[in-house]
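Only one chain is included here, represented as structure tokens and corresponding to the form predicted on its own.
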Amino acid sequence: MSIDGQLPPKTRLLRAAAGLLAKSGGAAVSTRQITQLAGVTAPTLYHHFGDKEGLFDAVVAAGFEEYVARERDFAPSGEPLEDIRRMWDQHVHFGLKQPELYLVMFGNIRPESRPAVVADAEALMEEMLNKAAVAGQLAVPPKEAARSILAANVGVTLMLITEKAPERNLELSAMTRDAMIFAVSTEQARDSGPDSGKSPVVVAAIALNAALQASHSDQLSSSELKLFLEWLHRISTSSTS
């Protein structure tokens, strides 16, 4: 790995840290390794980022900003589930175009430690799924749907990154994407038959819950709204038909 010496020192530090973290295999990355690769001195790192952990935080923050820009880089189609498909494809494209950065963001997972970037990515997907819920298209609450879809999205992307570029089967990504969206949508409930899917009452509760969360309604007091949302949540997460 080489870094263009004409780039600003701050940029070189960010690229050096991202590259070393991605290739570390979980091992510690030293300040000396980073500064040597970036072609700067340790005081330069401290000047821009405070310390090594500050630099690592900046690497993830910069990566997430680019990730968010890509996820939002299209005009909503008016079909929320179709937009989720496009978000999935953008996610995979981002990972394959910048695998080292992606591995820093989503690949360095430790047991019982939930990275903030994962929670933020789920919130971004939940925002779009909330629109699908309001439209009566979800058979599970948006938060649950977002966690399931993002988990599959990350898993597929990591798998594709490990494969040689000519051998990557992007059709597998599309198949997994459509299967996950089908699993959380009301299409699944309809196709499974009346005895196996979510009832219309549950779907309606999910839709109303999502609409109230998004509208910040002032027609109810805060305590009334809280109680109403709690009831809707119970119905939304009910497994009975």
The other form holds:
Protein chains: 2
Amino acid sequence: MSIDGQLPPKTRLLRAAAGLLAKSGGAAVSTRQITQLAGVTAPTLYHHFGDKEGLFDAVVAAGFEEYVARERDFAPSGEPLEDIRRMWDQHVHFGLKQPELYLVMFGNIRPESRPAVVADAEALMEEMLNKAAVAGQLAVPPKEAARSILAANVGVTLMLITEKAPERNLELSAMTRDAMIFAVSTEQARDSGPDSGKSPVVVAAIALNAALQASHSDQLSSSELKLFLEWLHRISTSSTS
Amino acid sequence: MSIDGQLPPKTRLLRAAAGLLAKSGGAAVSTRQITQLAGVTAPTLYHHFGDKEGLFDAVVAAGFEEYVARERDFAPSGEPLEDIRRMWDQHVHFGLKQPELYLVMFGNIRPESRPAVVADAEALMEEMLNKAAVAGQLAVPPKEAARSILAANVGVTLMLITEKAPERNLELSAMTRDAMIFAVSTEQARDSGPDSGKSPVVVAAIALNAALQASHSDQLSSSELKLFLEWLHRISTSSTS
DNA sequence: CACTTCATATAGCGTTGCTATAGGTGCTAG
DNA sequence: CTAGCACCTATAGCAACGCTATATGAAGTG
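Pass me the form predicted together with the DNA as well; I've looked at the form predicted on its own already.
Okay, now the whole complex, with that chain kicking things off.
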């Protein structure tokens, strides 16, 4: 059960901590557990890492290296904004694959103390956004864009982590991702139209009715569609308000 | 320094915990600090609240009540989307004004365990988005929109909390907020290129869906309605390939 | 060999969340 | 008035925590 080999104690501590952190299911991991698994006593830990957080930072640094490395390998596509998209997805993927490690990195939030790893992640994203800016695809300063996107990215990942695996809906991520990228990009050609009005059930039903007839949606079979339209007609001719 | 008056110990514990939590600057607050300030001994705490987390949950519940109350008071403006905007801002404001309380509510993340308060906040936002959906202003199902917006909202707030107060840039919040709201709304793509945005069918279906759930129309029997809603759901979640 | 330096161990401090047990307090029943 | 009962609170202390003062061993250098 212990981590032996003739590896130096420092390495054994790192592996023990990473292993326990990965298996613990988010529960707290004590220094005693770590030192015991590493086959080492307490002072050794504090000699090498200062304190518990120092150890965790070291573990996180290793995890982040892996994260960044995968990031950079994939980087060189022609489209900077497409790279950002992939960066977002890998961020989420990393968080869901190693939730405990991710939470040590991004979930350990305290006021006025920003973990170094956040700044690193921000720098990485900013660097990529810079390319987009050079290409004239950015409508916002890269720094602000990076912070904004990263904030949303972390928020989404944290929310997905709190969900039980089977229920996870990655659509949430994709949608938020595209919203953020679209918002900072220059491709928007918005034109706020004169909208309005309230549409109660009847109006909505009428709109749907018209829209359905005009488009060839294949979400419903023809027999289903027929019955659907009949009900729709019933609703839209009723006088609810 | 102690909380006296002749208030019952349960109340004193709540106030002591809330007070310490607010002042502690994010540092951990111990049960001994709390019980001492409340002028009470340990077993009293555990008799009333079960454990430390139970106490904090109670404090959070109170804080959330305040949060929701302020929310609802401001709610009734004409424009649902404007209400969402204000909701976002109040969320951020609440987080920055009481960071410690906010972190207990939203920052205490663990895998597979979603705090009840998150679900409540999500429900509150979904409720508001429903109004927007009824008005035909939503291009996405309210549930998904709520989760997405809330995720980004929490992410931004957490990021702002980690910054030291003087450096806080609320532009980050405003920008992310508008990006998310814009993304779920129908105001985009009104003049519309080929593949920009959802088709009218989808928008109408979403609006009708929300409207039907809001007003109990009796034009359809319950079994018919069930099937009808199922089809509607199929349409409104279809991608605009 | 003496001396320094680095690395690990022994033992224990102070604090944490929590609890087994017992004692008070106020109520209703006889 | 007293007996019993349910509720609430206190005394005292356990096990686990992060961490450290101090000591011992090993390795290299003059």
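Only the largest set of C-alpha atoms that superpose within 1.5 Å between the two forms is called the rigid core. Residue numbers count along the first chain shown, from 1. Remember, predicted model here, so these are calculated numbers, not experimental data.
When the two forms are laid on each other by their rigid core, does Asp178 show a Cα shift of 2 Å or more between these two forms? After core superposition, the C-alpha of Asp178 moves less than 2 Å between these two forms.
Core-aligned, does Val40 move its Cα 2 Å or more between these two forms? Yes, its C-alpha moves 2 Å or more.
Whole-degree rotation of one rigid part against the other between these two forms: Rotation of the smaller rigid body relative to the larger: 36 degrees.
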